[in-house]
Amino acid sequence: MISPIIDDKVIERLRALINGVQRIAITCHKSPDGDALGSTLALCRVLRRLGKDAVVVTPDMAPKSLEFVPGVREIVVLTKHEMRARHVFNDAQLIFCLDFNSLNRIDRLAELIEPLKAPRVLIDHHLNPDDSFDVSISFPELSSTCELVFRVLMQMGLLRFLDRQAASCLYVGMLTDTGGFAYSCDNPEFYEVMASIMRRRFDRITLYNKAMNTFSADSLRLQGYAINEKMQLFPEQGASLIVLDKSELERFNYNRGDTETLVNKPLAIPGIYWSVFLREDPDKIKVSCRSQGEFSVNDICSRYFNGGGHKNAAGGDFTGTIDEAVQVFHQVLADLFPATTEQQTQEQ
């Protein structure tokens, strides 16, 4: 049985907000991943089946690797259709904020939302949400925002409106945010939620292959190059580091999403239990971290890389050069493993 973890008063307030409006805007963090897209599109689908005028607006484009998610082509993208995005928010009577814990995670969309009087509802599973929301539904212990959206719908008695398309969206988000059910899914209720979603009889195998096993030729070549030429191992600290700069990304015709699973690869090596990937983007260094067991990469990302996330999956945005980001990684090694790092330095 799936436990009702959300306070009944919060559910009743949310029910009143939805029942009292017609026009609803839904948004997520910039560079939307599977969980961000899956949760927003599933919620949008259910709200439309309720008779609401619901629209998903994202700060920027979804990666090409996720264009298969049902409903993704209906999204209003700020960077492509700014006037349309502004109209949606100015006209909205209610705003859902999914898969982010602070308005600074939505880039320029924050400028549109902050002055508005429409109530904001947060549904998210990241740590430490701020006070920018009128209703806050935050459960960092859950696998994904998609799982939390399912639980919200369940407690509101709206699962009858969760059709095959909406269920497909939730499945993609839960699948990708757990690395193909590899982490953040130890709670047995996760699988009860998944079982309920799968009763909508969508094509699970096709979705799994598109989400986890489909890559462009350039993406495969880039990942092969990264593993063969750029992967550094630190066995004494159980760590791995992969660094890709702008010239290397350009060499392999990089598109956003091409390196989505790269940070997970070194964890297949016995003795390596945490992995760091640094990618040089035009305006920042993107940091991705994964780990196994009790080793928390959330602590590393929040302390060193202006980010955060979950125990086994976290990330951040580093402001500086790629060389400076590498230096910070080595500082992490020195801080966490002072004895082994000092010994390695002496041996070199």
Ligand code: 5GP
The other form holds:
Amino acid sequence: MISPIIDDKVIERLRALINGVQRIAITCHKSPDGDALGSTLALCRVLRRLGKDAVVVTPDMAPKSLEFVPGVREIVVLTKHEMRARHVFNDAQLIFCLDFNSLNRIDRLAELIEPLKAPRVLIDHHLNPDDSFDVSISFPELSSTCELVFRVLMQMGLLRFLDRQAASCLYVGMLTDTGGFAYSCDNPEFYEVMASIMRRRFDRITLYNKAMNTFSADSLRLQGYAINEKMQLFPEQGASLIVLDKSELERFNYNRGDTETLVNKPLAIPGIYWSVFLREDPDKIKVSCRSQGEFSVNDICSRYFNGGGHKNAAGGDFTGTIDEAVQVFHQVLADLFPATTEQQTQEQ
Ligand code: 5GP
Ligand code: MN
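Since we've got the form predicted alone here, give me the form predicted together with this ligand too.
All chains and molecules follow, beginning with the one already shown.
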């Protein structure tokens, strides 16, 4: 049995909000991933089947690797369709904010949304949501925003509108946000939600292969290079660091999404339980962290890298040079493991 974890009053409030409006905008965090796209597109599909004019607007483009998610082509992308995006938001009577916990995660979309009167509904599973939302449905203990969207629909009695296409979208988010059912999926109810989604009979194997096991030749070569030549291990601290600078990315014709799962790879090594990946993007250093067990990379990303996320998967944007970001990583080592790190410095 899937427990009704969302307060009945919140569900009633949401029902009243949805019933009272026609035009609904749905958005998610910048650099949308499988969960951000899956949850927004599934909700959009269900709301449309309910007769609403629902539109998904994202702060920037989905990566090529996620173009297979049903409905991606209909998304209004702020960086591409600025006028259209403005029009959708100005016109919207209700705004859903999915898979992010603070308006600073949606880049320039925040400026568009902030002055608007339309109520904002948060549906999210990141830690520490801020108070920019009129209705806040936040469950950091859940696997994914997709799982939470399913639970919202279930408690609202709207599951009959969840068709095969919407189910495919939810599957993608539940799959990718758990690293292929590897972490954040210990709650048996996760599989009950999955069972219900599976009854919609979508092409699971094709979606799995596209989401988890499809890389361009350039991407595979870049990952091989990164692991072979750029992976530094710190066994005493259970850590791994991979750094890719601009020239290395250019050499492998880097496209967004090409390094999506790279940060997970070092965790395959026994004794390595946290992994950091630093990538020199045009406007910032993108930080990605993963961990196993109780070691919280969310704490590291929020304290040192202007970011956040979850205990075992977090990220951030670092302003500064790639060398400065590497220095910050060494500072993290020194702060968290003072004894071992000091000893190593003396031995060098
Ligand atoms: P990734 O490493 O795949 O980019 O992100 C892992 C997790 O950390 C995701 O849940 C993502 O939402 C979160 N995250 C990534 N980058 C940032 C960031 O710049 N700020 C915050 N607050 N969270 C981030
Ligand atoms: Mn998510």
